[in-house]
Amino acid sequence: MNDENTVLRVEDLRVQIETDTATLDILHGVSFDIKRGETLGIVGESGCGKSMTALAIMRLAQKNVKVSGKIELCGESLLDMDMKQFRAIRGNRMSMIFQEPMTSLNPVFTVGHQLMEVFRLHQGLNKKEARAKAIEALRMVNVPMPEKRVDCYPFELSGGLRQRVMIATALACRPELLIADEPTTALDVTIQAQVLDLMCKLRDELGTAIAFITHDLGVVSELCTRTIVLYCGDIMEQGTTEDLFTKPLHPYTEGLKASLPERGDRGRLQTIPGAVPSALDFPKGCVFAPRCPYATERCAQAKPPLYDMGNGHTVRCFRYEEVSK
């Protein structure tokens, strides 16, 4: 039964990529949900499956990608819809902010034209009405002089302003779900803080559910209510952000937290030894075992399940097998 406050429900999400020489398993049964007005953090190193999760939800993956499992928006199955039905939802009830605004905004059209297109497509407004809405949307995300900026091309705007245009476009139709894929990576610290404050404000005002994808645990601690830790297409740990920061259980979460610089600490930064393996060569047992300081022979042979530690806190590690019973 679907909780009426649950905006997004993902169950047993699996993604495979078919190549000429092999079938790559990218996601191995990822499950989570996001409630109205909540921000869920999705963290992990590059190559762990964060962006692929977002692309699968938005049905933006390439044709050689096979997606299975359940993805529901307010109880409606997204994978069962034909593309015509889904296009009426994408950009309207659910939107995405991409990592690099210069590759996401069309350089040959003004930002106003691109914003107006959203209103004309999903709300059926005429050109004059759509322009007024576009200016209002730019004002909502604190773009200065929106009446002038609406006629600017992307290259005429700074990185921070381009990212605000992306946010305005994503939030134009007041979506129930917003997926933000590392939206502040290319911004300086000051602009990053402004963009995050803006997203929090709009989330609180509109009740939008946000999936915030990032490798930056510092941002997660400020923005997210709950967090899932992804590694090689598996959820390693999931729980409240406070629990994951104050009592991380999985060695990978511990490693990510330890790699954060402490205030006033001038010593050597800690790192996780090794690197994320290729999808062509995932380890047989626990995918993190080759990099784990606690790994045993059992870890190399068998994949641990997600153990329920209570209060919505789950961890994929054999060390908690007895504790979870």
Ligand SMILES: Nc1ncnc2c1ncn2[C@@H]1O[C@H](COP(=O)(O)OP(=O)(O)OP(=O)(O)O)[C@@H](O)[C@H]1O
Second form
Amino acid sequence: MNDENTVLRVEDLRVQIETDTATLDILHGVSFDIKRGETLGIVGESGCGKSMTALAIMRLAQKNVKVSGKIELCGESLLDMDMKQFRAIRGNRMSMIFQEPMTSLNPVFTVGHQLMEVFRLHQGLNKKEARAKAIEALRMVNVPMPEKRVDCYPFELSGGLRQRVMIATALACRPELLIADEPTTALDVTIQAQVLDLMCKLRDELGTAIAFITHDLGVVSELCTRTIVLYCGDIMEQGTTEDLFTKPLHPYTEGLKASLPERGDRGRLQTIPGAVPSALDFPKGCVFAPRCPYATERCAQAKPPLYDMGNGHTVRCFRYEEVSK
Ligand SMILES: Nc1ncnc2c1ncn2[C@@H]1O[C@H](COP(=O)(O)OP(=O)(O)OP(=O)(O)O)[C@@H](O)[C@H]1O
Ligand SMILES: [Mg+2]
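Could you please show the structure of the form predicted in complex with the named molecule, as a counterpart to the form predicted alone just displayed?
Zooming out: every chain and molecule, the one shown earlier first.
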């Protein structure tokens, strides 16, 4: 199934972390793909493996993290490349934006310097050309007075502007793939809406494939054509965002949806009982069974496979027929 529109293909992605005392299985064989111009939502509660998925793809995980499986960018295997080859791709054909811009912007250089580096490194431009491109990139993300802001240090800018600079840096080389890990969580609501608009605009202009990681199902329903629901390092459900929201088949998706505030309905907000287990003791059987209102003895014993519902909709639950009733 090698579709020429497929930008990112992740197959059976596994991540293990070696600690002093144990080997933790963080991701257990995650598979998905993202097509050109498509935004895929990756959702799930804190600790379910969203950031680890992103870091594994970007090869930014720490040394004690073992990544296996297949990750392909436009058909090229990323895990088989040496770091030198990979660095020519990262920040160029694929890039990432983080929750907190200060983690990826260097505080000791001006934003212009950091943007210019991208153009000099990946496009071989000289200083003057790179500076002109940097100003253009800031203008593209609606930074006011880009000719002035280009000489600012990150700390001289507001959180919203820093986030725009990070987006400008990530998109500078018109990447085929952008991974956004909670890109707007730290921003206030108005700025958040502006940043999301901007990402959509750039996606539509450049055809960038986006993986959008978030807790916020409201944002997912606006932004993402397809969504995967992660829990304890496994995909619980995957499908079009519309299918997932209108007819969730996994009790976990149903629970996440019930905890989404609807207009005028704040009083009846439900949360999923219990907490995400630690990677040290994931339940055997279905990982969600201890918190699941539908669980039976079978769920506690055996891990459900992914059932294919057609239309790209898959669900990892023995009881999906009950959920859909
Ligand atoms: N360096 C590490 N050492 C041990 N465990 C780790 C390490 N980094 C992450 N983990 C574990 O890996 C799991 C997945 O973490 P990850 O950061 O991917 O979660 P997340 O879904 O991004 O959560 P959040 O929504 O809070 O950002 C968690 O159980 C976490 O405790
Ligand atoms: Mg995270």
